[in-house]
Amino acid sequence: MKVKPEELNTVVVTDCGSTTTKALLFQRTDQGWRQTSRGEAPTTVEKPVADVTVGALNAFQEIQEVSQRQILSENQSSVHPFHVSQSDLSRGIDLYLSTSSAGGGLQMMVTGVVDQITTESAERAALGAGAIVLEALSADDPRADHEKIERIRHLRPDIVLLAGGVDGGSTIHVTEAAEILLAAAPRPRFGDTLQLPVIFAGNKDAAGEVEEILRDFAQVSVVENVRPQLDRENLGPAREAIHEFFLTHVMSHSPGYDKLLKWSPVPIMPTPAAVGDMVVHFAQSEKVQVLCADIGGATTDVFSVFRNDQGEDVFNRTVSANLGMSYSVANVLIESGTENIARWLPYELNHAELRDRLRNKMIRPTSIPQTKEDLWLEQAVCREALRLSLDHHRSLAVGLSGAQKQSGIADIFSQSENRYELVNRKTLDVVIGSGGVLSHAPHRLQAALMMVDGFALEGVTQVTVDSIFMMPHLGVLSSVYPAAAAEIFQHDCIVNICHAVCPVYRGRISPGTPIAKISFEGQELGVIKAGSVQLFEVPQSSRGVLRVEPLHRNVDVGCGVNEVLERSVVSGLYGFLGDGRNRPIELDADSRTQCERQQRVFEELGF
């Protein structure tokens, strides 16, 4: 069935998550496309129900009650449960779409020859397709073959992506990886009677031998090499193959998904892939560089679009599978340390008690803060989770510079200098925050400050949040009707909180010293002082030119040391957030002094 966007008036989209199925109703109104109603219900992919459509129907029922629009047909036994909109525009829908991360989402293993070359490219391909990478193996991995085999046997990946070697190079290490996979013989998570889906995206000269090795054990799909040359990546074909296997092997054998697939003419997308698509559409349509973080209970996803040194937009996604706000909160504690979490608190808290509180949160992951102190502790953890997740993202979000001459196998293993970091906070235009701790913060400025602190923003950056985690729904809608998705994104999804103005400087400047002057549309708003955070409010949605002028020769406001920055902006809910704390934000050795610093910041912003 071919969808005709111009004929659509009413669309229902679900995101079937691990715990909750969220349904949204999108409609064409007199003001344009808008999100008009929402419904939620527990996801029912686990036993005893073991049928994802039950939870989806419950979410549809809630939308129906809230919107007073009859969208479900009386005959629930039919293959298609919806009324179809015809002459009566007050009932029915035109289209149903869905994304899914239920059952732990798409889980993959990737292999390559060199960790920082082909293995890294394979990992980027899998992450960009919406997968969680359980393991990334390479020929230069220090583990012995029997240790790799033992590790693989403990995994139950949905799909394996086998990469390695540039086209025309040696095939030995690639075929050795296939033989290790055969020796380990991992079983897929779903469909025990099926062959394991394996995508080969390595040296094309090794494709035939790899297929021969894995023929009786796996279903092999051969696609173009993810790294045909040292200085070039080609991730698209591998990502498309991943989506194909996701539908035919993962979704079709998950409880109830065979029915859900029949409800929509458009393939179900992995939730992170849909979010990534929406981030890319936004970056390209607005011609901006974007950083987006979705922080959940167990994992934190980071998405980015930055320009490489050829001026091309490059999309990257990473998953920090051990950093989250509830189930994984103890991992944040371990990785960051109590001192780093405590530095964000406006009150003194014994480190032993801090650890105990976070352990209690891990034991009771669905609990929510009951006091201001609990809320501030949760937000301190969020800052550290964002910081650690961005560090992980920066390690994988790299560009490829010119190829180097290859004179032998030793040179292949020393090509890391062929990479450069893509994430540049000074050229970053927009930050998008998502997840409960950010989207549902009691005060929008609290969400903004968490991102300013966690990401250590520099220069001028627009700080926004996804109002109700609508981006997965809009991502799959954009595959059918990009204009409608973009319109809803701007009006109902993205909340423009403020523009963060964060000068950085070399050397030491005494606290309280004016370091930059802020003006908007020719009117001076005030000065940013070293060591302090200030708010400069202007009417919401005002369009004009922001001017930031350094007041010290060592200050960089985002366009070079002692250079004036001018940028056309649309003001958010709270105008401009001036942050005079240098980067990295210094930690005071005295805990009481550090608490007093945080108290002043919170008081200035009205928390």
Second form
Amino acid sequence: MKVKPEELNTVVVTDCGSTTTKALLFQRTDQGWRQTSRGEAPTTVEKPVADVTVGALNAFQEIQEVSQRQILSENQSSVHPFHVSQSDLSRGIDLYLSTSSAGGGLQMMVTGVVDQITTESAERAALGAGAIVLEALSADDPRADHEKIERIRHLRPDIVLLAGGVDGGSTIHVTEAAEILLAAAPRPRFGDTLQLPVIFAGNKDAAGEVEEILRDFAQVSVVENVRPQLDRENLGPAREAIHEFFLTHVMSHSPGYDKLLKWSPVPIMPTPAAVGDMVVHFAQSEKVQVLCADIGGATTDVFSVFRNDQGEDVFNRTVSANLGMSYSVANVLIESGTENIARWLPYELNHAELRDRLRNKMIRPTSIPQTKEDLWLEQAVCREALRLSLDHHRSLAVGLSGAQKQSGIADIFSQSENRYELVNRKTLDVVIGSGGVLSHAPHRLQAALMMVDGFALEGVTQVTVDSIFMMPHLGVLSSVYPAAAAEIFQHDCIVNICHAVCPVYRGRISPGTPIAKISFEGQELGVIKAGSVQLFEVPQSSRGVLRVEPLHRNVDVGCGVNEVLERSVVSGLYGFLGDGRNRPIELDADSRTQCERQQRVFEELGF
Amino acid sequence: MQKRALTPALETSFSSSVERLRELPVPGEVLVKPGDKVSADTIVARASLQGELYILRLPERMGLEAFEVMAGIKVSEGDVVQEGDILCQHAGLFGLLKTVSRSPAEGTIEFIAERTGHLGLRLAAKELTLEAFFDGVVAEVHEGKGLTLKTQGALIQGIFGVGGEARGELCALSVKRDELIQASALPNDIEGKIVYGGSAPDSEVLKAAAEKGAKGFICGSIDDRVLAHYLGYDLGIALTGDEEVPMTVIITEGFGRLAFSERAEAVLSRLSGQTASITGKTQVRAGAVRPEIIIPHEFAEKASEDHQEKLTTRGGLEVGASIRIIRVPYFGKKATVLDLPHAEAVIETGAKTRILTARLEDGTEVTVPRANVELLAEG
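Having gone through the form predicted on its own, I am curious about the other one (the form predicted in complex with its partner chain); can you provide its structure?
Next comes the full complex, and the chain you just saw is listed first.
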């Protein structure tokens, strides 16, 4: 197979998910790189098939039938099943790539010394590498040793990341963490007879001692400290070590992956890591700050790239492992509360009925809404899941500021206040929504409104969805051919729905009062009124300058109180969505009045 | 390529050939061999669970520095110690202020960390045993891991349950299928029994049944708040079976007020008084596990082979199939499939999806998304 960008014309990429294996065909066309065909098949990691390649081959078959292009070889004895393109470019492929989250994805446990310092850095390294963090344990955790041991004992992590201590600091707490790990002796998820993979990325002075403690129990890999200094993170080496263990210890022991790994000259990536790479490439190439949420049945992943106080792009990923639209729908109910879900409904629903309906979705997760009322309920849950998962993301996506003086362990424990939140909704340029409830919403504006409400967007933000969850495929393609991935991303992946224009203001402004004037290319489109939502439509894909002018001295449209905002934009499917409901979104305590408010919003947008 | 729709089905069968994997949570020893007849309480496998490791922080316990602890350590790695044995003794100033640290339990010294002065004490291993769970014959042994057990009998799958494995005599409640269960419907002599019937018990009913010693409670539905009250917390995901509850609860239909399954009631009524093995274990994600009621019985022997054939060749969703609708506006209703159009259709929400038309029991013809039906599998 070929890997040089200039040699590539046809690439097949799969994402082997927990339930579905999705194959996409990417081709160089006269118009540039495009996604041309897709094929799907149930993932076959679990019994009775227990071989991931069976599902992948089924997906390739579907691509062959849909595209009428031969991509599979008739020669069954080859290392891989593909017909590799030679002189006849109408047949075969040049390269095969894959991502994987089958079998629950990559599951990790991390430890550190101080919760908001080294443990958090370890958590960021694991999440950035595409893992689900089962447990993040700190030396300053108030639980007794036996409680920590009891908690860890029942986990089945694929990999443990042991961090803690800055280089040159005390080693005692990080060696204690190794002792606790030894005491708990969690077994790896795959291969009962294998030693647990442990990555040590803490105080370099403690590495020898940690290796000594764990020598009979774990396979220890020592890499550079994730937090060599209090004001500096170094997540790259730990992330690489995680990917190495992912391939050698997790993938290679999953059913059929020994074969799949040989089909591609490029390592298989964990699905969320590939999505993260695509988000980073997009943010860097377009010079934008991005927030991306993938809301699935069981979990919600949030990715972001925001600039820190040094002007550098900082990538973050979090997984809200218990917030989702089907398996975890009852967790959203528990975490948000019945009232918070009901407030988004344009009709009144008895709270007991609401809870029972969501519980029934929990036990029959593949069912779909048939009535509009039922659809509104699912979309209400989505708003709350987005809100909660963004709260979680904000707590972990932090910048580190200021040089620190380290004189003792007491100082280390007290230096957590030097973190600042990176997520800034006023400077956020683009939001990308992914997952069935957003990508397959019957009306694209419904998806946009769910994100406007759930993320409580402020200022001007371009609102998009990933049309068919193509970002994992493009993420792994970008590791080989970034320009092709970027081209497909813009043309076939994201759907530009609209720009949300959300002025915020201090104090109270009477409903109906004009708060901002909105113009596009010098033409006035109208005014945004306090308390209401309005749509200002312009022809799709119009390129021009959006001007938003505050009409009240307390109003901030995204660049400071009473300041005019001007930005070059390309209009989406529905132009501009003006939202005058202030932030946090004003809600009425009376359920009937609140319900009527929601009705007006839905009517205005034509739902 | 024509992909086959995966329509979920819950089994309710009077005569079935039931095969279940019985697995140890950790590698161990299987105590039976293929062909062995076992009863539900036979111990079929056992394993040794490694004892806990205590980390003894001697410097903290003794108020000493690590090097002082190491100077006075009295044990070596691998030593077996009894509770009260001296681990470390420090002479103190001029030998006057002796400090001693003793072992808190019997165990083996697993490590001594010289730099920290910490000591690891491994307690003795514990034995873990696995029962057969239901009467049957060992079909296959998976060395070191477990076995496959086979029986002939009734099998009923619920939609959701809480609580682990339990066994007891089946006892019918004197309520109609769609009737709310009142505490007064509970007989007095239900200790050790599994009661069934009716719909939506309240918290008082569950409490009373548990207090009377019932081992299991099977009904049509449960209210979300009643479940939370029974468990003592709100359940976030449908991953159950390990709850510490006095009585296993299984529902056949869902949450809210829904009538007890007609067919489940018919099967259980024929076997009332027999011993049932039940488990509330539910796992909705990949490789779905639903709660089960298994009742081995002598009448099943003959019918099972035919039934097995029927199960394996069951054609899935087809015209004439009996289905249950699992989403509003027809939630809980049973119907017969009339048509399965190939093309996608636009439904009320505006979504485009594959649908079917069906006739409800009252004769009404309805259109529903295919994703919103379950096959009614019966035997």
